[in-house]
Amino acid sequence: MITLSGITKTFGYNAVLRGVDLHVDKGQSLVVIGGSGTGKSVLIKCIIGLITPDAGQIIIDGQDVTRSGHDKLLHRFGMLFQASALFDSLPVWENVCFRMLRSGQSRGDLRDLAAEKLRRVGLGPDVADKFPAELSGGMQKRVGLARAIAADPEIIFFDEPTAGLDPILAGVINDLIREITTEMGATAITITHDMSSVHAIADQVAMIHDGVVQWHGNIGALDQTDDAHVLQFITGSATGPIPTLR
C-alpha cells in the first residue's frame, strides 16, 4: 500500500531524513520508533503530503505521489492527532465530522454517523452535543479517534496515540485501535515512544535513528534482535550506541 524509497528532508543545516526506504503491506499495521527528533514525524507528514521530502519518492496504491500529489488520495486518509487536536467552538459531533460538513449531506445524517463512531470507541450519544474543554483527556482522545475513522479510511495514521494518558487508558486506546483496524482492515502507521502500543499495535515495527531505518521487521523478532540501537531503546538503556543527551 506505501512505499517509500530514498526519502530525504532537510531544515536549515539539518538533515532530518537521509533516505528512508520503507514498505507497508495493506492491511498491515507499521509502528514507527525512535527517539525523540528522529524524524518520524517529519516522516508522517511527507507520507501524508504535509511536508515535501527532498528527494525520493513516495508511492501510495501504486500512485507516485511525489509527482502527482496527494490530492486524489487525501479522502482515503484518516488520523489520530498527538493533542487530539479537536476544534474547542465546535460540538463533538461536527469535530467527528468535520471533513463531511461541507459534502452536501444533511446535519442530521452527519451527526448520526458521529453518534455511531462515538459509539464504536465507546462514548455514549450524550457526548455528541458536547464541547471538547467537557471532555476528560481520555475522552477527547476518543474522540479524535472517532474522527480519524468517521469517512471509513483506508489509511490510517496515529501520532503518538496514548500520549498524556495513564497506563489504564493508553491500554484501552491502544486495544481500540487494534480493534477498529482489523475490523477495517486499514493500513496503519503509527508513531511512537512507547512500548506497550508497539506490542499492542504492530504487526510490523521499524526503527528511525540518523535519519535512516536502522531496523525493521516484524514484531515477534523485535524483542529477539541483537541491533544494539534497538535494544538500547526498548529497553530504555542510558548504555549503548544513541547518545543520552541530544
Second form
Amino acid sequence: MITLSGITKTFGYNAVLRGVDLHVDKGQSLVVIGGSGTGKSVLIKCIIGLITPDAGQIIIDGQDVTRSGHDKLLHRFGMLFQASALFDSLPVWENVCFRMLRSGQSRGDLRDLAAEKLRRVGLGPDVADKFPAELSGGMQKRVGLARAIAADPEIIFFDEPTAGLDPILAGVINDLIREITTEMGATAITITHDMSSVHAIADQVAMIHDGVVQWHGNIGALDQTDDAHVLQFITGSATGPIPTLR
Amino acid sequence: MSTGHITIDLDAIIANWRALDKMTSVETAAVVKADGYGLGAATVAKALAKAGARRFFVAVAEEGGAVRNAVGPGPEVSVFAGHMRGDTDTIGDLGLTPILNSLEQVTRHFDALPGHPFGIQLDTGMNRLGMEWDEWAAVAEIALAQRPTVVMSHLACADEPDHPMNAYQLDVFHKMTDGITVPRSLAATGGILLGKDYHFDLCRPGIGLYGGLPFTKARPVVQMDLPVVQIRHLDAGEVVGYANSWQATRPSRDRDPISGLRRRLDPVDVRQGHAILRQRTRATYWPRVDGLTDRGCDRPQRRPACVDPAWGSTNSGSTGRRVRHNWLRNPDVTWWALYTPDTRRMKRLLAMIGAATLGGFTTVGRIALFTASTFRHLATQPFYGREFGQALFQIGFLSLPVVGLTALFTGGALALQIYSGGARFSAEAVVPQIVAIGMVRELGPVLVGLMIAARVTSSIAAEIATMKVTEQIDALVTLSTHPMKYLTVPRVLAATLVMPALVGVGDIIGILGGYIVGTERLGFNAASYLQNTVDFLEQRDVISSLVKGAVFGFIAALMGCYYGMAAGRGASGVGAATKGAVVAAAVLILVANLILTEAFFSI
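Same protein, different condition: the form predicted alone was shown, now please give the form predicted together with its partner chain.
Now the complete complex, all chains and molecules, led by this one.
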C-alpha cells in the first residue's frame, strides 16, 4: 500500500531524515517509534504531502506521489493530529464533517452523519453543537478521531494519539483506534513514543533513530529483539546507544 | 578490572569554593560549564548551592537545564554563550541569564524576551567572546537602562601573575565600565589570586574549584584509577604513541613521567606504581585515553596505577562523599568564538548591512508571491461563501463602533484646530470646507485604515498564527482544503470590499463631528455649515477616499494573513506574527496613502 525508499529531509543544517525505507501492506497497522525529535512527525508529513522530501520516493497504492499528486489522494487519507487540531471557530459536528461540508449534502444529513461518527468514538449527540474549546482534552481527541474517520478513509495517520492523556484515557483511545481501523479495514500509520500504544495498535513496528529505520519487524518480534536501540527505548534507560541530550 | 574510573570528592570542591570565597570580600559564583568540567554539573552545582553559592555559570543554554534542576528556582544560572538563535525557549522556560556577547544577541534578547534578566560580556583583549569598544558604545546606554545582572570580561593570562596582559586588561575593563552602577566581574580563578584590584563585585572561579592550576593550594578533587595492562621498558631514542608523539631521550627509570600523556597532561610523576598526575591543563581538555604507556617502573606491578590529576601527590585521604563517574566518556565541550582576520570589524559591519538588506528583500519577495497566490486562488474554485460572509461581518459590521468613535472625535478636534488656526489670518469661516476636505481626502481613510490595522490585522494574524501553531492549517490540507482559499481569500476579499463602506461611514461621521463642534461650540449656522460642505466637496474627493479605503483594506487583511501563515513556533511565534503584521500593515497603509494622494491630486 505504502512504500518509502531513501527518503531524506534536511532543515538548514539539521538532517532529520537520512534515508528512510519503509513498507506497509494494505490493512496493516504500522507503528513508528523513536525518541522525541527523531523525525517521526516529519516522516508522516512527508507521506501525507505536507512536507516535500529532498530525495527518495514515496509510492502510495502504486502511484509515485513524491513530489506531486497528493491532492488527488487526500480524500483517501485521514489524520489524527497530536493536539487534535480541531477548528476553534466551528462547532464539533462541522469539524467532524468538514470534508463533506461542500459536497452538496444537506446540513441536516451531515449533522446526522456527524452524530453517527461521534457515537462511534463514544460521544453523545449533545456534543455535536458544542465548540472544541468547551471540550476536555480526551473528548477533543475523540472528536479528532471522528473527523479522521468521517469520510471512511483507506489510510489513517495517527500522530502521537495518546499525547497529553492519562493512562486510562490513553488506553481507551488506543483500543478505539485498533477497533475502528480493524473494522474499516484501513491501513494505519501511527507515530508514538508510548509503548502501551505500540502493543495495543501495532501489527508492524519500525524504530526510527538518527534519521534511519534502525529496526523493523512484527510486533511479536519486538520483545525478542536484542537490538540495542530498541531495548533502550523499551526500557526507557538513560544509558545506551541513544544519547539523552537531544 | 579492565576499565578505569574516577572518584570525585565533592567536599573538596566545596572546600575549594570556600577557600576562594574567603580570598575576596565580594560575592563568589561557581562555573560549572562543560558539565562541571567533566565531573557532572548537576552534582557539583547542588553541592555548591548547599554550601552557599547563589550564582552559577554554564557555557551554553543546553547545559542550563541540568543545573537549574539541581539548584532549584532561586539561584541565578548564567550562560556564557549568551542568547543564541534557537535558545529563546530554553532561556525563558528555565529562567537562565544569558551573558550577551554581541549587538546581535542584545537585539535578539530584547526582542524575544523583553524584561528577562541578562548579563553583558565585554572583550578586553582576549578576543574570545564579548563586545568590543564600538559595539559596547552603541548599546551601553540601552543595555544598562535594563539593569543587566553583571557586566563581565575574562582575563587571558591570569595564570601568570607577572604577565603584562593582566594589567592591560584591567585598565581596559576600567575604561569600558567605570561609572556604571551595575555589578562588574573580571576575575575567574586566576583573577582572584591576582588580588583585590581584580575582584570588583563578583568573582567566578571555575578550574580552581576542581583542584586545577593556578590555584596551587586547592584540595585534590579527582582521583583516577587506571589498571596497568603492561609495563614497557624504553631505551633512549625509542618513540611512543600515535604519530610518534613522544621520543624518549634517556632510558626509563623510576620517577619518570608517564610518556604517552606527557604532551597534554604534564608534569607527571610516578611513585611505587601510583601514577600521580599533576594537572596544568583544563579539565575540558582531557584527551580520550585508550591506552597509557608507562615507562616508570622496571618491575611488573600488580596494583592498579592511580592517577591524580589534581594538585597534591597522594591518592588517599579523601574522606568525602564519592561519586563514581565515567570520566573517559565525557565529551569535550568547546565553544570558543571564531577567530577572524583584522578586517573583521569592517566585514562585520558590511555583513550586518548585507544581511538586513537581504532579509528585507526576502520579505518583500515573499509578500509579493503571497499576493500573487492570493489572486490566483481568488480566481479559481472553490470559493468559501460562508467564510466570506463571516469575514464581512467581522471586519465590516463589528468595526463600525470603533470607526465611528475615531471619526467623530477627530472631526470635532479638526474643527477646533482649523477655527483657532484660521483665526490667525481671519479665515475662521472656512471651517466647514476644510473639515470636509481633511476628513474625506485624508483623515477618514487613513484613520479608518489604521484602526482596521489595529483591530482586524491583529486578530487575523493571531488567529491564523494560532491555527498554524496548533497544526490546524495542516489539518485543513489533510481535509482537502487549501488554506489560501479557505482562510486568505475570504478575508482579503471581504476587507477590500467592505472598507470603502467603512471609510464612507467614517467620512460622514467625521464631518458630523466637525458639524457638532462647529454649530454648538463655534457658533456656525447649522444650515449654512451643511450647505458649505456639500457645495465644496467634489466627486473626485469622495472617489479617492473610497479607493484608498479599498486599498487599505486589502493591505490590512493581506498582512494579517501573510504574517499569520509565516508564524514561527509556540506562543512567541504568535506574538511576533501579530506584531509584524500590525506594523507592516500600518506602514504600508501610510506609504500607499502618499502614493494614492499623489496619483489623485498631483497637478
